[in-house]
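Have a look below at one chain only, the form predicted on its own, in structure tokens format.
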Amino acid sequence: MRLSTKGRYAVTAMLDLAIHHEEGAITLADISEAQGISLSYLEQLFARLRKNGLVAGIRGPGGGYRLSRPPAEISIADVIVAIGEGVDVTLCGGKTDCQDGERCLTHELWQQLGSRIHEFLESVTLASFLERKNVNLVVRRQQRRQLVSIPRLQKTVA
């Protein structure tokens, strides 16, 4: 099984709205830069998010996005659902018909295996995974990184 990049690209922007979520709205173009995602696809990606209201748009000036929730009350899984993606590892798609039209020997057993990674992905939320010791040494390194660039991150680094 592989998660696409649309899934990879839409849990690397939501994570980073969560570290900046007591700032307000963070633009499209911010995150861009900080994460090195192309502005378009995270456009096309933030269309789903927000039609699946996990992101709220604000617009003037200022604005920009920002989580619909608390971080801690969204999941990982809520991201991949919202943009369409899954975690079904089956040949068939779920369609149970793997093997000439029907059920093959295995897909119980692929089956049972994307339903443990979905639940793994519903029990990590954003708030979860950035207390993570690894991944906030990377958000530092990455604010260090940007300071300079990108100005909204002045206020977080210390």
Second form
2 protein chains.
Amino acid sequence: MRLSTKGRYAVTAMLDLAIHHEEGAITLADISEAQGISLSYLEQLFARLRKNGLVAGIRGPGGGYRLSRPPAEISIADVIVAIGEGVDVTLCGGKTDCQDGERCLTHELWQQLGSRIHEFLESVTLASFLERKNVNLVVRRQQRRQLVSIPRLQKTVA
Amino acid sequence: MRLSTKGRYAVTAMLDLAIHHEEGAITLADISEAQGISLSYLEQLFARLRKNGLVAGIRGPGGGYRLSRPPAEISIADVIVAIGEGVDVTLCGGKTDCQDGERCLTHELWQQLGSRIHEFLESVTLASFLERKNVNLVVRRQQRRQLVSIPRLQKTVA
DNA sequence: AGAATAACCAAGTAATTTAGTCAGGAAATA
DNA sequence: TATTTCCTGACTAAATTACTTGGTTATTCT
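Could you output the structure for the form predicted in complex with the DNA, given that the previous block was the form predicted on its own?
Okay, now the whole complex, with that chain kicking things off.
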């Protein structure tokens, strides 16, 4: 019952795009540096995000990636599903073709679990998450320092 | 975001024990045969279940395994956690020692997800699950045949 | 036109995890 | 003592994850 870093990477990268949504495209090299993720690995992840219509790639100098929908219309579930990290907790992938009785005994349990997970991840959008986060930051008076190590984030928050 | 067969195996095996809770011990060899799981693999799983106080092993002829608590007091979460399939969805395992800001940005998200999953799995006990299942079976008038391929289960249900 | 920039793509590899085997022991019962 | 069953540790095969390497194509700037 674990989420791979692939999922985490994708979500954090998408949040990064969401933060700079108004400012145009942002390069994978930037994300790579800011988050300490290998560039090529990011490229693989973004290939899937792109194929699923979540982001649009812009080539050439000044290019990069942009969200293809406003942050309020992209849920965490969308991201997780897009990169292939499906929330299929059942053995037979949703179908009821697990033939021998005992498998089917627990089938509904895992199916329900999967639904709950999906519901939750769907209820959180990039926008709603950042909003909540912003509130938290303000509440905590996050002006102590520029310690928090993501400069591009700081700009937007402050 | 997937549950390994390890977790599934453990849960189905525990349900098996729960069904025969009144009838005394049941051997791993039986479970192995009924469910088509390798005996040695089951032994490994039960070693962990035993160490976590969920089952008690009884050696010698006529021995086997029994639940060490009534089925109503064992949740699916207990089982999943016992076999090491933790519901730790965060990177840093609950601690907040993911230093660079972006990690901590999503930290709460994964933590909340983990809580939701755990809550759900905790809300289902071996007893409550079987009860629900029984109701379903009765409602569907499961008398059509003895088709359902688990004889020991059939005995109890019928 | 040419160089720089960045997305795109395919394939291979290293590390980790999962799922399982194998070979034996130790306690209880008959 | 022989059988049954739990119990243990170490070892292996397959799959998955997390990368790396080495390119290509499209776009822009000079």
